[in-house]
Each structure stands twice: as C-alpha cells, then as structure tokens.
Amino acid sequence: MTHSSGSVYVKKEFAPSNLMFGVGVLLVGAIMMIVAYMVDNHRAAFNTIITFMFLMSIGLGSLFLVALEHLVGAVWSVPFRRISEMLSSLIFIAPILSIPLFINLHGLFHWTHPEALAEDVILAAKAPYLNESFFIIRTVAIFVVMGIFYFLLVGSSFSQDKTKSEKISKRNTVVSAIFMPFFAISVTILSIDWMMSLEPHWFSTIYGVYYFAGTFGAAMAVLAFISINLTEGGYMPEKIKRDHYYNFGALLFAFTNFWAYIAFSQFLLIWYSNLPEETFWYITRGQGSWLVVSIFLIIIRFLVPYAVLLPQPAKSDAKRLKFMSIWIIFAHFYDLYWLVMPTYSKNGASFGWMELVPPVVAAGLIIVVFNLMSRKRNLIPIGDPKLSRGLNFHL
C-alpha cells in the first residue's frame, strides 16, 4: 500500500493471462509478417510503413501527452500519466520495424534510384533532402532525441515516485516547453519522410499537421480504452469517476473535428489552385475502388466519432467511450492505410490477409509492452504533488 498526497493507492498485479494473451497476439503477427515478406515483400514492406506509422503515433503521441500535462499544469489528467508514460516506451520498439524499411528503400522510395534522379528535373532538385543518407540520419536522429526526452521526461518521474520532490515537477515543466518545437518536427519530418515522399513529385505544406492530428487522437484513444478498463478492473484508484471519463471524451471529440478540419483543408487548397502537380494524389484516390475507401474514411473518421461523441452525456459514458477509443483507433489505421497503399496499387484498393498484419502486430506489441512497463512500475504516478488534486477532480 502506498500513501500519497493523501490518497491511499494499492498496487495490483495484473493476472499473468494478460501478458499471454500479449505474447500470443504478438507472436501471430510476427509470423503473418514473416510469411507476407516470404510471398509479396514489396507489398510487405508497405504494410510495415503503416505498423511502423501507427506505432511511432502511440509512442509520440504519448509522449507529447506527458509533455502536455507538465506544460499548461493540467490536473485532472495525473492520474492517468503513468499509462502515457508506459505507453510512449513503444518509440524504443517501433525503430526495430524500420529495419525491413531501410533494407527495402528501394522498393518502396522513387526516388532513391539515381535513373529516376537524371530523368527528372523536379527529383533532381529535391536530391538535396531526398537521399538516402540524409534519409537514414533524420530516422535516426529522431529516434536519439526522443528517447533523449523520454528518460528527462518519464524516467524522471518514475524516480519522483520514490522522491516526491516537486523540484523535478518544475524541471519537466522546463523539458516540456523544450520538448514540444523537437516533437513537431519529429512528427513533420516522419510523415514527410515515411508517407508523403511515397509520391515524391506531390506536396502539402500542412501534411505533418494531418499526421500530428491522427496521432493525438489514436494516443488519446488508446489511453482512454486502457485507463477506463484497469479503473472498473480495480486497478486504479477509487476516485476516478465520470468528470475524468469526461475530458477522455471531450478531446476525442474535439481532434476529431480538428482532423476533419485540417484534411478539409487540405483537400479545398488542392482543388481550388487545381494544379496537376498536386491534384493527381486526391484523383488516383478518388477514382475506381479507392473511390470507395476515401468515401469511408469520412464516415469512419469523422461522421461517425462526430454523432456518437457529440451528445453531452456520451463524453463520460465508460461504454460508449470504451467503443469509441477502439473505434478511433481502427480509424487511424484505415487512414494510415489510405495515405500509404495508393503508391502500391494505384489502380484499386487491394485488402487481403497481409492488411491484417499491422493492427495484430500493433496490438501484440502495445498489450506486452504495457504488461511488462507495469510489472515495475505504479500506474499512477504516486509522488507527483499535483495527484491528490488530479484525484477529486470535478468539472
């Protein structure tokens, strides 16, 4: 039993059959990938575009959550920290994915192929940042600095469990606002590198901006299914209650709306200038079967999370929020997928079995990763001075 800014919290061991049921999902994908590289490696490889993706948005997007909170001084998010925190440790996994990415550049990346560099003018000049030296290093780079901010950031706080020095609170304060230009980029930069330079010769001046509004909702949805479920578990204090679920759903709700908002955007600014150069990208997805898919990714990732989440009382329903988290989350793989496949089958959508392999992979890795995090850790960050506040939050 641990005592803390006068709440009493108990940790509870999670059954083993969690961390299983984790391995096994887990172990399933890593054969489905295994056998997708051995029968069509090239339409592998842009599957692991979208794991590597959509892992890099809940490791990130975690992180950023942490920052969040130490920056504007929220509240009644404490008690929910340590999960991103756990969570944001998958950016130390996700690099190992784009291992089968580098040794496939060439098959996925136009633009590395020095024929296509002397044949056309426009790759000629983006030679400069388009090359595969530059390419790795930006990769790399982003993976140093990020788990160089994750042990300021979380492992700090970790050991603020132990300490309880408000010192170390006012110092991730300071590592917040610096973290947050280094987080942008990052973002801009992997969605740049990893997904809009699959169609070298188009370009959106607000792309990484559409990826960071994904990210924070798939992260934000991810920590809201996994934090209802370990409070009506027992797992968490009993003082969590709906005024909490609220602000889960409050945000779902609002990025939601702020992607609609920036892929709107993006959409019109292309159609209204009507430049050929930048119109082929939305007409390749706006003809035949990816007519289709486009036509449900607004559906999916907008009308429907906008209808169920808009009614006051569905922000802080445990149950709705619980199908909208999973919802919002199938949802940004379904637009990962639909920023990334066109460049590997531009004349239809193509689904099979290979397309399963990221959300089992994901989900493998995010339910092992998370298992083991808190076998050493307290799911609630317990010498943070601002718990007991975040506690008995009310709206």
Contents of the next structure:
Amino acid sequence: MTHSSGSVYVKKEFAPSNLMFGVGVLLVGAIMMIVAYMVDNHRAAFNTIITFMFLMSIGLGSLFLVALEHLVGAVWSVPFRRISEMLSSLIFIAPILSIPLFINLHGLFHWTHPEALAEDVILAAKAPYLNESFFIIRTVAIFVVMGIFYFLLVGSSFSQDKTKSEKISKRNTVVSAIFMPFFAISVTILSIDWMMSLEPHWFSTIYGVYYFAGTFGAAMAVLAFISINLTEGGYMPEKIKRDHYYNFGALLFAFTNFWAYIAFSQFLLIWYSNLPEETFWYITRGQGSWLVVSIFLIIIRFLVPYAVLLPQPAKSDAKRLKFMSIWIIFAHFYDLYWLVMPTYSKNGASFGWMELVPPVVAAGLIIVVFNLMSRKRNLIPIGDPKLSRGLNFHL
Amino acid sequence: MNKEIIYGITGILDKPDDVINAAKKLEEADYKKYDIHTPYPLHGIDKAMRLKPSPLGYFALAFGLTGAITGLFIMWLTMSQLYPQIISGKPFFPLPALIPVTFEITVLLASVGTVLSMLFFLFKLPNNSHPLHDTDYMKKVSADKFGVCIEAKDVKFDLEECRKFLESINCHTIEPIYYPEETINFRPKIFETKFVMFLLAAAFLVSGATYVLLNKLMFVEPFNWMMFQQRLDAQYPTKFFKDGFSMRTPIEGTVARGTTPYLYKGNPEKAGTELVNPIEATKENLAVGKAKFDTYCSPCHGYQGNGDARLNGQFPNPPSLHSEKVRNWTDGRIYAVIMDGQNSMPSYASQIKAEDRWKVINYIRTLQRALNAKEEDLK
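Switch from the form predicted on its own to the form predicted in complex with the partner chain and give that structure.
Below is the whole assembly, all chains and molecules, this chain first.
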C-alpha cells in the first residue's frame, strides 16, 4: 500500500464553460453590487459585511479543514483535501471586499463616531479596543497571519505533488498544531469586530464559537457539494464511494447540532439573566417581522437539516447530501443576514434585490476561484503518503 | 437420558478477509440461518452477510421522543398547572429554561431504553445460555480466530452437505455442535440458588454501603463541612443578626406590591368621609359582588341582607342592612365595617380582595335599592 493508486490518477480537465459560467455569475454579482452602492450606499455596505464574512467562512473554514486533517491524521478526507486547499485561497479575495467596508466604516459602526464616544460612557470604556486604527490593524493582521499559514500548509501540499516527500506531511502536522490557536483567535476577532461591534453595547462571549459553528458547517457543505459533483462527473478517482460520503453527512449533521447547541446556549443565558444590556439584542430580533426571521432561522439552520440528515442512509446518499449542502450554505447566509441586518433596519426585516448581492457574488467568486486554482493542479493530493489509504477507506 | 440434539456445524477461519469471503459465499449458496463470529467488530461484514439495518435506531427514536414528551409534560403539569410559582420573574411555562432538562431526559431515556431494548429484544435476555457457549469453537472465535456456524434450523441444512461446503470455503476444525435436550428451551437460569444468592448478597452489600454512606460517613470530618455554612436558614435562629432571627421583618412603612395600605383602622367615620368607591356597578362587577356576598356575608346577613341568618342562633343575628342608617352610610363607611369588623362581626379584610370589597358594597346598594324601590324606579 504505497503510492500505487496515486499514480493511477489522470487529471481530467474541466470544460471551459465552467469558468465562463462562474465569470458570468460574478459579473452579474459585481454589477449588482456596484449599482447597490450607487442606489443605497449604507445598505449595500451592510450587505458587503455578509459577503465578506461568508467568504471568510469558506476560506478560513477550508483552511481549518485542511489543518484538522493534518492534525488528527484523518484518512478518509485525504482525497478531498485538495478541494479544501484550493477553496482556502478565498482568504486572499476577502481583503478586496473589505476595502469598501473600510471606506464605509463610519456608516457601519456607531463606535467610530467621536461624538458618540463623548456622551457614551460604555463606548468610551471600550475605546481602547474599539477604535479605528486598532480595528484595521487587527483585520490586516488576520489577513497576513492566515496568509502565511496558507503558504505553509497549502503551498507545501501543492509542491508535495511533485516531490512526494513524506517530510512535508510530518511538518504540516506540526504547522497545523500551531495554526489552531491562531485560527481560533482570528475567527473570534473577525466575528466580534465585524458583526458583534455593529451593536457596540452588546456583548456575548460565545459569539466567536457561534460564528465558528456556522463557518465549519458552510465550509463542509461547500466541500461536500463540490466533491460529490466532481466524483459523479468522473473527475475524481473511482474508488470514492458512499463510505466517504458518509463522513460528509455525519459532519454536516454534527455541526448542525453544534450550531443549535451554541445558538441556544447564547440565547438561554441572556434570556435567563434578563439583563437589559444583553437582552436588547434579542428583543430587536424578537419583534415584528424579525421574529418571523428568527423563527425561520431555527427551522432552516437546525430543524430541517436535523430531520433530513438524521436517518443513517441519508448521510451517504449523494442526492440528499448535495441538496443538504446547498441548503446549509444558504442557511449560513441566512444566519449572517440575521446577525448583521437588524442593525440596519431595527424595526422590521427588510429584504430586497440588494440582499441577493452576497449570495450571487459569493457563488461567482467560489466558482471562478476554484476553476482558476484547479487549472494547473491535480484534484487530489497525489503526493500524500496517506492517499491510497484514504481512497480505500471503508466504514 | 440426555439425548443430544444438533445445533449446527461450525468451521474456523484465520483471516478477516476470509470470513468476509465466506459470508459472501454463504449468501450465494442461499443459506439463511447462519452466523459469523469474530473476536472484534469487523468492517464490511454486515454488507457481506446482507444484514438488514438494525432496528435499534427506531427504538432509540421512540424512547427519545417519549422522553422529550413526558419530560415536557411533567414540567408543564407541575410548574404551570399544579404548583405555579414565580421563579426569577419568568413565566409559569418558561420554555427556554425547560429545554436543557427536556434534552437531558430525552438523552437519558433514549440511551437507557436503547440498551435495555438491545438486551431484551435483540439479545433475548434473560436467556443466558446458548448451545455455542462452553465450546472450543467459542473459545477460539472469542480469542483470535474467525468462525462460521450454519444452524440446523436452516431449511437447506444437511450435516454432510454443510461439512463439504465449509471445506470448500477453506474452513478448518469443522465440528458439529450438539446440546442436551433438557436445555432445549434455553431455560433461563436466573432462579438457580447460586444466582439468587448472588443477587441477595449484592442487594445486601449495596444497601449496607448506602446506609453507611448516608447515615455515618456524611457526618464524619471533612464530609460534613457542607453542613455548616455561613448562611441563613428559614425558620432557624442565627448568630448573624443581633436579635437572633434569620427572617427579617420588613422596614416600617413597607408596602407590599400590589396593595394599598388601609389608613383608617379604628376610625370608621373618617373612612366614611374620605374613601370613595372606585368600582363602577357594571353587570360583571355586580355578579362578582353577589358571588362574594353570598359566600362571605349571607350566612349571617341573609341572601337579601335582611339579617335572617342561617346559623340557627349560634351567633347573634345582625341587624338588617336595609335600615335607614346603613342606607344613608357612604360606601366608605361600609368598607370600614368590612375592614375592621363591628362589635361581634369580625373583619373580612383577609378573605376578600380590595376591589371585590367595593363590588360587594355595590351589590349591597343594589339590594337596598331593590327592597326600597322608589316611585321613579318603576318607570
């Protein structure tokens, strides 16, 4: 059991129409985004936060999946690692999206206004953390640190295709262990800075974990969707089968529950202690049409995936998995909408064509980036010593 | 006398792949009643044996749902129906607070129920004996070998045929298994003296240990430290306050929530001039007033307020409420009688709520008007 089955793999090129389709979607999204900024700058900026946080979810989440595999020595996921690796390059696209956000900082974040600080003791007390320069430094630092880890983890894996060196795998295990705390802090800071500080008075210590739960689910769902489609299209080795799919299903199911667990923990503690400085966040989301959005969040992000993925056969059934992946990706958008938009329209949910910008732009970017990244690369890490074991994986 | 009956025929294989192969061959040869024994769970064997998925998942689901529903139901029944108590200002059915408990009960019932149904439905306990027990075959397959056993219950079973078949799939140590007729029903052995004695001993030990723990050990240093805490116990004396009471009396002038203090105690005349009836004599209010009057006042004053008590002289009959005097009293003056009582009539302040007192008075006014109708009322 050495590299034998790795050498059997012959790369099948994607049809160029795939890339063209992605470019088309991205163009539509980009035009919509520009028009949105011209029509309603304020609202468009809020939507850009959703786009930005979603792409960070997929990018960072994929990088996390890669590191997780190295760290725990997972075998089943080796054939799919390359897909996550290529998706994790999205973390280099996200900074571009953050530019309009930095420009609109004053429109988005109440705490950036000096006159607000002057009359608000709480904001003044938080100013050592919540101030513009430190805010920008933190975000840029996350881009840089995560970028470095991208080159360490993903870059080395690309080169392993040629060198087939086992050393790289060993070193990546160590790098992954170092990566983990950086990842945890990055995700926490990102979510606190870009979403929680929209309501600068409000705080929840579990917020970072909440975002992470959604992030893992979304990154896993994108990976599952792409992997299953590629396998069915004959782009992946034939040995990939239901046993591999089962892990996608099981993890999607697990993180559906994890999300619900975290979301409920956050709600229960705030609801129970009933302190005005904490409850107002939920009160905004529990009134008028936001209440409907909130109830549907429970249904969409938890109840439906839970019920669909609960039976054992569902976890390895390609059809249901593809459907559920798309569902969970959508649910993550919905979750982000629920986190961000109540600050924009406090008195009731607002949904218009502008809210379609995030999914369209994100979908376009994912397709384009994936197609470009996979142009000159193998779709499986053929140099990885664990590959054949991964392909032969069975439950 | 011990007639031996055949249970089946067994064969031994050395490698896990061989036994998966054997299972496939057995399926191809269309054997139905056979079993595979392995020293550890073997991946892929259920597929090779074409086993149906275990029904255990449905047991778990059923038990879990039962747990969720009964848990929620009991909490609803006790917390919001039988003993409604205000707990940290939450509603009587505080759903979010109940979810963790519901979750725990769901998991508890699902897991315990699954294990029990596995033992009793699938493993068929308390049937704790099996023909394969105590055989060389069992010793081998529970150590490092893999075994195939074709049971005599199979329609295709024929000792020689099966022996040949097992040979064809490379089994060695092929042996038929017999068992004595007397154990034909796999009779449960739980009533054997040895087993019963063991149970008794276990029960004795457990209860003894519990007794020692709860009655002796808990009072030994340092396990008893928790008993002496710096805290106030309701109804117990304390050294913390000078007067030795742990329950504090409210500061003078404290007014309980939802009540208005009565400032005219012992001064009915002042009450009569200052108190004003805040309740309107609507149909609903009069209905409440009548209900309260009939319950609390009518035993002495009579249903009409005529002073015709139903107490058979055990208590001095009160005067009629239709006297000139009472009719000319203000509502506030009657209120004072309800609050303070009057001579032999006791106070009804604690029985009747403030607003209902006014409703009773409205009702008395109606009675007075009805029995002393004026010319113009007839119009």
